[in-house]
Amino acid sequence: MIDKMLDSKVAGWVDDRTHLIRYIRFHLIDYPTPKNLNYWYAFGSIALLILVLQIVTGVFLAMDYKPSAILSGGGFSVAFDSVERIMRDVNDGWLIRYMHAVGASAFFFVIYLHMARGMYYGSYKKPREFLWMMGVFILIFMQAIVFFGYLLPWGQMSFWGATVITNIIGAIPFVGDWLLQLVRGGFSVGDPTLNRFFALHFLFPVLLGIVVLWHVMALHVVHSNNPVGVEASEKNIIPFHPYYTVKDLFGIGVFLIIFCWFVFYHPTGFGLMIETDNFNPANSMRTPADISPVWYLTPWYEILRSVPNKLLGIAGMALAYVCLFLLPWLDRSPVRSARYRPVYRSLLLIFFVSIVVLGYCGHHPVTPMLTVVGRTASVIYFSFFVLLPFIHKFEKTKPLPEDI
């Protein structure tokens, strides 16, 4: 059916004119993929339908939302008041708020499983180093957008969590408080900081969609690694239309599956993508016992709150960004895929686990015990880029296969 709709005569005319069919057949229907890859490999491409629902979902709640923290006549700030309405007056706009929210949450699950894989099959090494630089860049752009919309529902945790966050930049040496004023309009989160954020939300996320696309570009340029790490030969080479399509396919609709179920039944995931605080409105004057970004957060938020230095701990925060970015330069090793590297597998296990520690430990309140559990995980977290570069030295990899 595809096929018949690209080599119609309408098709033609266009392509003649703007060359779009020989670019979808290039990059969705001829592309030349490996044969062997598997479903971690879907990811991508559920990613891509996420950040389409992101934006989609979005726009529609910007139709109703309001982004004003004056308090409005039920004696509750105008933004709040504008989710609840969304929530209980506008036509299936619980259903929008919590396909966002949700939303959020299945973007970064799946991103870090998409990096994951990325790391586990090589995926970062020569020629695909800067594809995998600008999927670094991808993630702090999501962390980015998530804080900006973090605060616009105006709820008591979403108030603190900004305001807690936006107090680490006044620690930057000479430039801090010029920046918190900057950020905050003001010298507390207000609604000038509701408007900055509301306006910066908005933006980045189209701006992610062309970073996005430039993404996928340079894959197209690569080409696609696969699971063995081995330049697939042109007789392992198959089209991504009809093999992978079906397959992203079938992946997105066991996400759909998952995706609806936590939408319909658990739209707060049990506390994590949606504190409960935050279904009360923003109150200056009551600090919430508790104070922890959302779970996709967390990780790097308990890096920064290990260090007992503030502004050693933003160093340590920006440190653990730089790691991911230096990947590529610091393994050395000649091999791609953990499969052929036991040791590299192993510490690679390890480095997931600690990335688990910091965000289970970020997520809850300070107690001594989970302080050198976290402070722990953080010394492993940075160890595990410290021996990188030395791994190949003695590390005996299995023998790699000729082809695929």
Contents of the next structure:
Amino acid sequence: MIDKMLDSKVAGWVDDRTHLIRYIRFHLIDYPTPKNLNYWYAFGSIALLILVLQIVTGVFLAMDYKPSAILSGGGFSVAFDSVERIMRDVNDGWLIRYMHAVGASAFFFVIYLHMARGMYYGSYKKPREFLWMMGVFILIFMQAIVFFGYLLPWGQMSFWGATVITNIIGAIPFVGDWLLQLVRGGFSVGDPTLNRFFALHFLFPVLLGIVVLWHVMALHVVHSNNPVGVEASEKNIIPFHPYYTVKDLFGIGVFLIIFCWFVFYHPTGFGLMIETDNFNPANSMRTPADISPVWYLTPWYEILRSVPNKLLGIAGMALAYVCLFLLPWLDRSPVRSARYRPVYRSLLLIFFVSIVVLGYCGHHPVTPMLTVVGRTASVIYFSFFVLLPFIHKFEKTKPLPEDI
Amino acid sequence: MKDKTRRDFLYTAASGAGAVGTLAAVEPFMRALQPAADTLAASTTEFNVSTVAPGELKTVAWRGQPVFVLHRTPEMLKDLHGHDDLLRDPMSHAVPEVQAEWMKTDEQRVTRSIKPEYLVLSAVCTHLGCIPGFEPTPGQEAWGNIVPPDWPGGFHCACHGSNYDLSGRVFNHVPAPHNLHVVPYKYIHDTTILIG
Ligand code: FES
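Having seen the form predicted on its own, I'd like the form predicted in complex with the partner chain now, please.
Whole complex next, starting from this chain.
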């Protein structure tokens, strides 16, 4: 059917003038893939689907949302009221908003798994270094986008989360104060902040979409790695369509079942995806007893919190991202997949655990006990990157197969 | 040859002018992001401190940000002494924001207020801007282990666990770098202050 459509006269006419059909064939149909990709490779397609969902639901929400912190007749703010209006009065507004909120969490969940897969199978190594760095950039970009978005409901967590995070910018030496006012548009987070964050929350996802397209196009230059990590020979290469279109669609189906379960039964994600305190309108005179960011930001937040010094804490958090960027150069082993690298494999699994532990600590209020745990996990996080350049010297890798 | 250097020169000059022009065009956008005139318009807040009962803490809004007004009892004032070793900057010297012109004597640097009993300080944690909680009684009994065992009474910021004493002086080994900032204020009447 698809072949027939792409071979039709109309398609040919368009292709002669735009190369559109050629692009479709190149990226979605003929794209040569190793035949041994497992379901871990479906997360890229799933993430793409979520991006589209976020943009569609976001545009619809923007039609009813009002970015104003001015007090409304009811004593709350215009923004807070407009979100409640979406929830109660706009037809199916609740559904669209919950899809958007759960979608944000789903996006991060899927991206983290996508990255974990890349680390496990060594997909960041030559020639895919740039692809990996684009990915880390996309992660940071996504975190900026959710940070803008989380302010919009103008609840307690919105307000105090934005206050704390913008203050991080203010701590940058020399230009901090200037930059802080530039971001906030005032002495503190307020109406001007909300307005500009809304504008940026609308713009940035569009830019993200462009970067993501570039990420996919770059992948199609260097081609997919595979679980074995060696180049596949000609006979083990299959076209993307129908083999992986179908496999990815199955993955998407499973994902959507879980996604819908959350949207319909646990839209706040047990207080993790929309924090309970955010159902209280923002109050600049009172910080909630326990403020912590949404779950997908907590590991980075915990690194910040582990260092008992403002500037060093921020530097630590920045370094955590820098390490990810440098991963392709820190790891010097010629073998890609962790399947054949026992030492790397153990270290990597410990590294994954440290991130989960960091996330757990970052989500809970500080206690002496959790501080120790959080600091230990931070040390493990960085130790992974410190050890990485040396392990190839003593690691006895398992023999690699000739072909996949 | 001569033609070539002439071209190189023109090329450099033109792209240089283009770059300068582009940079200049960025400037108005940067300015537009800075706080607008109405946001900046200085504002002041009047407050009658006699409405705060001894031992009580009130939070006043000034420029959209909270200011603590604490009525300290004589015991609280006495308790300000004797824990200097716990503090990072007991005499408030570190940065201009933690000091004021009227802080002349050592005693004023300890009490950090014009009238010792009425402490007026910015309520914004110098770490990342949360508002600390008020935990005045000494020891851990009332607050549990979120405060250190030798807690002299003060403010605890739950966000990342910073501690300040009852003069807003920051403890050692916490994320907050400085004492709570002093806000500009003066007494315009025996019990009325003007903040700002
Ligand atoms: S904001 Fe108070 S400790 Fe971080």
